[in-house]
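In structure tokens, the next block holds one chain alone, the form predicted alone.
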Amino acid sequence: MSAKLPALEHPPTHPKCTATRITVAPGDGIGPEITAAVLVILSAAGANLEAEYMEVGERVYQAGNTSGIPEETWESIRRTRVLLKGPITTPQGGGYKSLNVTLRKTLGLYANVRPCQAYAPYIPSRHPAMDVVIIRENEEDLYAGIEHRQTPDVTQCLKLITRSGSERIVRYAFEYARRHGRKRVTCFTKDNIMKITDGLFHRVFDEVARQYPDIETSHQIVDIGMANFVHRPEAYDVVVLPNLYGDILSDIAAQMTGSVGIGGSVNIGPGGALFEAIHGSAPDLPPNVANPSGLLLAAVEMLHHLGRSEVGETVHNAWLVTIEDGIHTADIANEATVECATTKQFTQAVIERLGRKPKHLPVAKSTPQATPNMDAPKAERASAVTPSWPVEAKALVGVDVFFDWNVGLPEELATRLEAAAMSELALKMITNRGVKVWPNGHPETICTDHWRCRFQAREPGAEIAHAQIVSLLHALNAAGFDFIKMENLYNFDGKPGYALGQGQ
């Protein structure tokens, strides 16, 4: 269903704008009320918005569509390329899929964007000077959702990640960096222990940060940078990460500014932008209490989005000048607070002060494109596209073989495996949760019923081929052994392509 957002009896004067169509889902619990709340504002504030009202989330769901978007919704946001969305309910039980994931990687929406900015003492925070970026990969990592149950006490995620994704995400941090003049950009990864995983990451964000020299760089394990982060919010600047520890730092961010309800979210890609609040749905919340800032905030990145900068810091202000002057909904109020208002008080407060700027928060200025386009033509698959690094010799050198194995000691798996292979690739390690047990484990290691037995060539380093690896599984097969997984190891310009088990 195609609407004009609501308008005033007397709007404003602005300046005259072609109507802009959107995808709006206001999803459930308190997500219609505050969509509303923040349609009337852009409409007060001459936003000219034509709004292709859309349905996703919890009746989708219980209706047998476990995605929670009926095809009606898909179309509607290939059309418009922008989707408004409130907070959804995801119903409980198994077998619902995440519909913000599959938004993400289904419309290839590979970077989300959260400001996180501190707006004491109107709304307290031990971080009054915190403003932050937070730039997280939102595609692959963890997310990736490529689970198994392997053996009847062992469970596999995939953590994948692509060169092409880490550039793509870390170049859209720079450019996001010198598009709003900002000076810094910090990577956080893990790479002391996934050298391979969250050590391309990082070296992406070098070879990257070498293209922009007017940008101060830094890289810190994760862990203690998240620990800086919390103590020292004002030494960071843009902050750009892998997906499941951007998706941890976004909400620690949040929290920080001094409420989750404030704050916005973009997503951003080929196949269009979803803007959102980072909070839930509150099914539990009673009627006219919640407060739609952070729907709002995000509204105001569309709008900038949408070339409507002018209006979006119009909006912008408005809000900045609300909690200026103590009005408050109730998940924010404090000893500032002088109205403790409802959402349609709040948000007739905010249309009330439309064309006023803050006089002691730093005022909202008009910014270009808030999240740039660096997208890859929307034709064009990953697939099709030519790689942007060098081509490297890639030589097949063993096979790691995981097996579901309980009946004995490392070196009896050994014994039988070596019996058994009867072939030209030699048994050359194996582990038991990554801790090498075999040959010369030891004895304290804690073993489950999930082996990682490797096999390479009996002369080192030499390559093998593909039917050498069949041979060698029609074997384990004939021997009674229950092979679960394998990977191929491979040499990339003659350097391994895999980890070496712990303890080797």
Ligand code: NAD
Given for the second form:
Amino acid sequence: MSAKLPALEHPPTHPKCTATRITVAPGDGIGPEITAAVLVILSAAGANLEAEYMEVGERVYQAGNTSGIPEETWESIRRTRVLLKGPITTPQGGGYKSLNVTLRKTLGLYANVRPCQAYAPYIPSRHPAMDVVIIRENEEDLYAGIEHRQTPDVTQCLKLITRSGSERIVRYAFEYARRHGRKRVTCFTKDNIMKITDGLFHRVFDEVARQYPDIETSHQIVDIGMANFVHRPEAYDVVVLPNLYGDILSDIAAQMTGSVGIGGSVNIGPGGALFEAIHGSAPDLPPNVANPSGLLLAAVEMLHHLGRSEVGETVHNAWLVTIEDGIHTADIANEATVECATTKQFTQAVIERLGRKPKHLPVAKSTPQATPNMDAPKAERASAVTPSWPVEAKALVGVDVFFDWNVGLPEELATRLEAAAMSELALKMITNRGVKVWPNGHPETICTDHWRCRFQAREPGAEIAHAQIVSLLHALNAAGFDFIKMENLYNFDGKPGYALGQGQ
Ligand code: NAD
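Next, give the form predicted together with the named molecule, keeping in mind that what was shown is the form predicted alone.
Let's see the whole complex now, leading with the same chain.
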């Protein structure tokens, strides 16, 4: 670690408060420097924290640990359940797992919360009235990391959206809105195309929304939603999204506030909470130049989470006064800047303003338990989730078998499959990249070497047995087909749980 980190003191001003242990991972690049700055400010504000300093990141990766997180760091996080993390440098080359994704998924930190507020005119923004919180689902979607190369031409990434995961994040968004006095929650999905996966997220949003009649809600298709957001962010309050869209929108939103250098991020779930800046390790910066604001605002959220909301409010207001007084680090320096401060000067300026409130920017309010306690006993959480879970009859009605095949037209494939698969199941349809090519395909359709072939009972809609799929695969194997994957087709209460595959 290049920067010396302060030992956190227990100030005598809070005699009744016992110190709370937190895990601190300073990270790489500017990480140790901004972490030290933040801890000095917290200590001066009387946060009464005791830090367990742990290593994560580049050196750990380079020592051969592919996740970048040593065992003692995991142990510390399990003990404290709170991690304040500096940015890390991702080593070049393959073979390294994303440290952030590993932390989020291993600890079940299902919610990523990013408040994005403009501080104009002190930090210029084209959207001075912007004050939005982006709540991104953190564990599912295309980030499950289940990817395959299936044929010479085709790769795939599995998009997983669960009812339980969607319900957790949507409920979190509504609870967050209620506790923070926010009036509106907007959901973005692409369910006009992904009717089953994004459709589920949207449906769960509508179901949960009905339980919060005090909050206005709306749903927008993600493309036009993001376009509207960029045009008029002041029309949004809390936005909840599946993982990938949330990843994209949260960086866009942070940039729109004026600088990514002032964005803080919270990752939270029953396994703990991780607080970090949204920026990276900025290896291009010389010492004593970095802006510690992003990590400081994340630390403010950490204080709320730890029940030290008054201290969080004090630190937040001191930071707002510093910004209002025109004391800015180089990355946010502008016409309103009175003093272009180094990291250390900025840190000192915040400390000198502890106890003061901003005159023009909105005063930060103490929000007891700003991050809702989702760590309720399991039974309680289950009952909060289950009422909307209908018990449905699940019936197996067919199978999609995928083939690597590159030696002819769809009609030839159909003929060969029908000849090979002398089973009770009938070939009903072939698609290529989701477009139906048999029966009644169009000659213009560009085909790859990846074919999805749907087999169902000869009697329309009839239930089939797993054994019938096994004998189908035996027959296909005997005929020399390279089947690369299969997906069973289920009806739930008579409704298809699969896309109809017409290439909509
Ligand atoms: P970056 O965020 O580190 O830097 C982008 C630009 O913003 C640079 O010009 C940098 O100087 C500036 N900048 C960033 N933070 C600043 C701050 N606090 N004060 C002043 N200026 C700041 O992004 P990058 O250069 O693409 O990535 C550098 C490394 O960080 C990479 O290894 C990347 O993988 C990693 N990274 C880590 C995290 C994380 O740990 N959460 C997030 C993003 C990137």
